[in-house]
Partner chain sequence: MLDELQKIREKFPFRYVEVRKHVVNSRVISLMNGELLGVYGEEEKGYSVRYFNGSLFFTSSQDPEDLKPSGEVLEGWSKELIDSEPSAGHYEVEEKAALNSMGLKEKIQLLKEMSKEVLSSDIRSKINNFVLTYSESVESKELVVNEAEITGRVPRVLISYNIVMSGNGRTVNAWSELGESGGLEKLKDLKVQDHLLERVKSLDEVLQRGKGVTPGKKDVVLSPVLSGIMAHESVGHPFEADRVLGREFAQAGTSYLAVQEIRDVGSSVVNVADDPTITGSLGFYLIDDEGVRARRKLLIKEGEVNELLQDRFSARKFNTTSNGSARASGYDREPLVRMSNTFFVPGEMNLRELMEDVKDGIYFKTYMEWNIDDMRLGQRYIALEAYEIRDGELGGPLLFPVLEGKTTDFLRAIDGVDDSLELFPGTCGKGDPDQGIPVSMGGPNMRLRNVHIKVI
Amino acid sequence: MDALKNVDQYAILEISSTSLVVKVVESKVEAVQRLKDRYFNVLLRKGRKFLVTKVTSMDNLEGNLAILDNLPDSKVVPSVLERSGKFSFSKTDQGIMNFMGDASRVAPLLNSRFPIYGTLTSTVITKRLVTSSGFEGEETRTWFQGYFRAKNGDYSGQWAFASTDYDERKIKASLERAEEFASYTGKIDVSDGVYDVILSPLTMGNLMMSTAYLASGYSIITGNSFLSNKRIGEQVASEKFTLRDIPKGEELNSWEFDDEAVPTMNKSIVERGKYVSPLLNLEVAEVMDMKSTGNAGWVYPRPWTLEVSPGEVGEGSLMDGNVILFNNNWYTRFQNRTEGQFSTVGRDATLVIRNGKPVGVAGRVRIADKLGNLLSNIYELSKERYSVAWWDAPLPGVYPYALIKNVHLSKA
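Is it possible to get the structure of the chain by itself, in the form predicted alone?
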């Protein structure tokens, strides 16, 4: 392409996907949508100037070159790995492919005590990366994910799953878990104070996504993270807590190469409570005098798919005593990312558990604390883990239930 001859470096990341979305309303299939999408993320670099843009056609690049010439020099400039040659990888599940051809099998699965709402989404996604260094990579994956919300009058419960293969048992298990949470009734007033709480894997998914993005090297070097003033090897969490980025596994959003053509790798962000590594691309790694972790993201290194290591106890035993269990959460907001000060609102069933038994459901309750405090006060994790992703925790991950001591709660 002629336009690319006028730049020093470039990378073109083409994303194309075909999805089948099944929408469920009041336990019935309300709509089936078939979606196709194709776009290009483009990095153009000329000296210390760079431009990152998204276009639907490569014919639209010419105008961006004029913009590039008028930009100021930048201190941190995205780059691409000096890697050439072709790379191809494909891992697709025939069950997902069959489901995309025939979604009628969903309706018989929707038997439930309470009205069910939610979506099932299956996707075939291909990314292609071409760089000025001569790398041509292509990778195809299949994704299957869903979430369900059960409504029992004024009460509700939610669950989700994320998978790279089709398995009806995951659909049924999510429905059953959502119904179980919706079955708890009776309002109990929870006043402002400090409580022991249990975070479900859905709530963990939302908060671990924030934790991982705050572990991005760019967040750290800009002082926009509670990890900015932490040293590698410093204790930042409970010894029972290990958070890893695992793109080489079997989870949703696993990939073999990043946006700079660097091979991805599994790595610990926090290992048994100690800060191990930020997430890095080539240029941020250079600023921090480290090596890329394969998490580009031009400009902003980002996580791929996460896991929190399991604990040694059953999830039921976490509920001994007096605790507040968060089924779900939303409206997570950081008032101060440097201090990790945040708040998030419980959604669906926020169970009040006394002497090991659920006795009712709290009204709208907000967790208002510091992320560092939360991670340091993790007291126990369940040995059971769940692969989840949903619309307010779109980054997939595998999480246990977490019992956390001394968490500040307030009425939402």
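In this text, the rigid core denotes the largest set of C-alpha atoms whose superposition between the two forms falls within 1.5 Å. In this text the structure is predicted, and so the values were computed from the model without any measurement. Numbering follows the first chain given and starts at 1. Compared with the form predicted together with its partner chain:
In the core-superposed comparison between the two forms, Lys28 has its Cα shifted by at least 2 Å.
In the core-superposed comparison between the two forms, the C-alpha atom of Ala66 has shifted by at least 2 angstroms.
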The other form holds:
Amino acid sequence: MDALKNVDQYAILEISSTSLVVKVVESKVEAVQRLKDRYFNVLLRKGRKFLVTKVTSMDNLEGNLAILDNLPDSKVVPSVLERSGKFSFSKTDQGIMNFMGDASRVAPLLNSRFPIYGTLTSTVITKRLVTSSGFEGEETRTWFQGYFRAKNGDYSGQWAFASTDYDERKIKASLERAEEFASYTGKIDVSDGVYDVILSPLTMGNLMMSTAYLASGYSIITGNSFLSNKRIGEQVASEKFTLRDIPKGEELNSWEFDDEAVPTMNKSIVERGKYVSPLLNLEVAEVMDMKSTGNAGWVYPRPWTLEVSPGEVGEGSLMDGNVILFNNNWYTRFQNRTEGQFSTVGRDATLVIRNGKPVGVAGRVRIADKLGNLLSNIYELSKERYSVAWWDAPLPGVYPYALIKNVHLSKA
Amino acid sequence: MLDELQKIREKFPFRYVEVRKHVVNSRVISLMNGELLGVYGEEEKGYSVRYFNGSLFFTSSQDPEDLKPSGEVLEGWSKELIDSEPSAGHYEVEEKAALNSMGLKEKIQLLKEMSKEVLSSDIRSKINNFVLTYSESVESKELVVNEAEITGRVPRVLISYNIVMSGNGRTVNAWSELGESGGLEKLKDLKVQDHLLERVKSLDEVLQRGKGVTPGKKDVVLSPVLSGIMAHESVGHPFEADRVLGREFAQAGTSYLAVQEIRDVGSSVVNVADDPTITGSLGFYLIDDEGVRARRKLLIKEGEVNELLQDRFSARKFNTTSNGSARASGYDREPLVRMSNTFFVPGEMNLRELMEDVKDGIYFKTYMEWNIDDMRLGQRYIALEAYEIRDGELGGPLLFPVLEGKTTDFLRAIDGVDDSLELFPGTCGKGDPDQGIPVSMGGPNMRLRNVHIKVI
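Starting from the form predicted alone above, please write out the structure of the form predicted together with its partner chain.
Time for the whole complex; same chain goes first.
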């Protein structure tokens, strides 16, 4: 566009996606949704003035260019990497494409002991980035994800998967694990107190998503993170704990370049308990006198896809002794991000395990503690890991089960 | 009138069809510590069709040519719907002062001045960070439901802020929103500046003078901020009929009404309403996205379950009529049973009367954390600003008392509500793909007797 010649820097990020979402209620298909989206996120910069706008057509950009000149300077100004050339990457799965054409394939997959609720979503997504530095990048990916909640009277179990290819075995395995959790019955009263707990990969997914967003450079410079007052290299977690952002892998939401044309990279946020790096884009990195980690987001750096490194023991052996296992959680709410104080509500099967055996299900207990305490008290992690994402933990990741000592639980 | 949508409608030869053109334009200005952080614009515009053909089908795109029926034959969970005649019509919220009557530069200047005053407040604590965000949006809808044509236009103004403050060895995070539907006149109506200055002073008091809390059973008075979140979370959500039926079981959860055969959920002074027709509210509309005329619903009447929020599909399963509660947040989202403006209905007492026979209690003014289980039964609120009530008099600030208990216990413990009503903005999440929809929530001051108070 000619008008773009009047700015110092620009970036145009076009996102096109087509999705099929099949919603399942009581083991029946409730809604078949086909969603087609295309929009342009545009960054315009002139000196220290900038504007970020989302438009459905580039023809609608003219008015925004006029606005730019009238803006005052901004404190933190997004930037784009001095990188030119064309880049193209495509990794699509034909199985996912086939599934998108025929939602009736879902119905026969829903054989189960208990009524099943959940969603299967397949997506083909293309991201194109053009910058004023001459970068033209294009990347296409396919995503397949699902979560199921099995209902067994007053009891329930839940599981999820996140994948870049179509694999009915993943659907079946998720259904089976949701049913297995739902099959535990018998209510046991758990009172307020301090317990050893096991967090399932689903629960880890929810809490690690929070941890990663708190590790965003923006959260850190605004004082809204328990990592704000930590030094790089400082021990912030158990030596058993390594949390990484891994956009270069095979996981859902992997990407080759970020919104500022910076190549993405796998990196540790916490490595064997030591704080290694915040997640950074170019401008927040400049404020913090560091280098971009390829996690732009204009202004707000963000994680792509996460992993927690595996432990050395089988998931079954984590359950030796007396522990409480959280199958799932939701409604994680921070009362004080600076302190990391939060609570989150157990959902589905919160198993009471005594002498290594499940003896019943606790009511809806909540974890009410500090995130830093939880990370520091990680005692062991399973060697088995699962790729999961679900409605209340939408950021995909690969997680083990985690045994955590001395966690404060509270019950309404 | 809506020829474009009628043409799309013709491609779908089914008994029930909704065609929607949905546009949301918004502008956000964000300041950090009085300096401009950024200006962001967003335009969402597209079309969708939802139709019923043995199952529910929904398709959306920015290009109407993409919208076609799909070929699958499915036996769906929803088998019938209430196909009462849709209501045609138009609804609109007036911008008394048009959103574009003030330039971007002036708006930024106004926010800078607000920030400057806040940052120079005469307080003992330190403001570590202050992010102030102004949002304006206009949501426009055009609908064809079967043959009926419906149009709506709702502008909204929202101020949100996040403060990190420290003092006396303590740190607090305070996040809040103020907002209504309408034009720029809302900036004045909402008294943003007064609110911010009062808030900072109040937080300073908490940090500097806050006293610890003794846990145990106490009387509690909840402010409209607390009664609002309770109305939304403990009554509004569990009274969504689709949730009671299990349609949100794997997403936003279930309801205590799905598993408990109870009618008397609260004391006789408890009345909770959901009303989309309130002028100036964030959840304002007059005809829903299924073409059903909106009205005030009394969810709880004198402590008893009175009415659920219904759409055409849930109403059929409950053998009742839709009460016009279906809404979608954008063109690429299906209409779902949603709250609009949910609140405890005021009574006839005043705040003074609520407090006068409280011997040892706590006034919860604002909260910093809340959450609730997915059955909407077990909940927890941690006060950010709370004050001692001793022998009927409001005392000094307390440090972060925790109110934790069950919905039915709380609603039955309410023995007095005052005659005030304040509404606050919120964004309500539900569905997959997730859709956050603007709502208001609120209520009067309410007194709860003998509830359990914990400490962090």
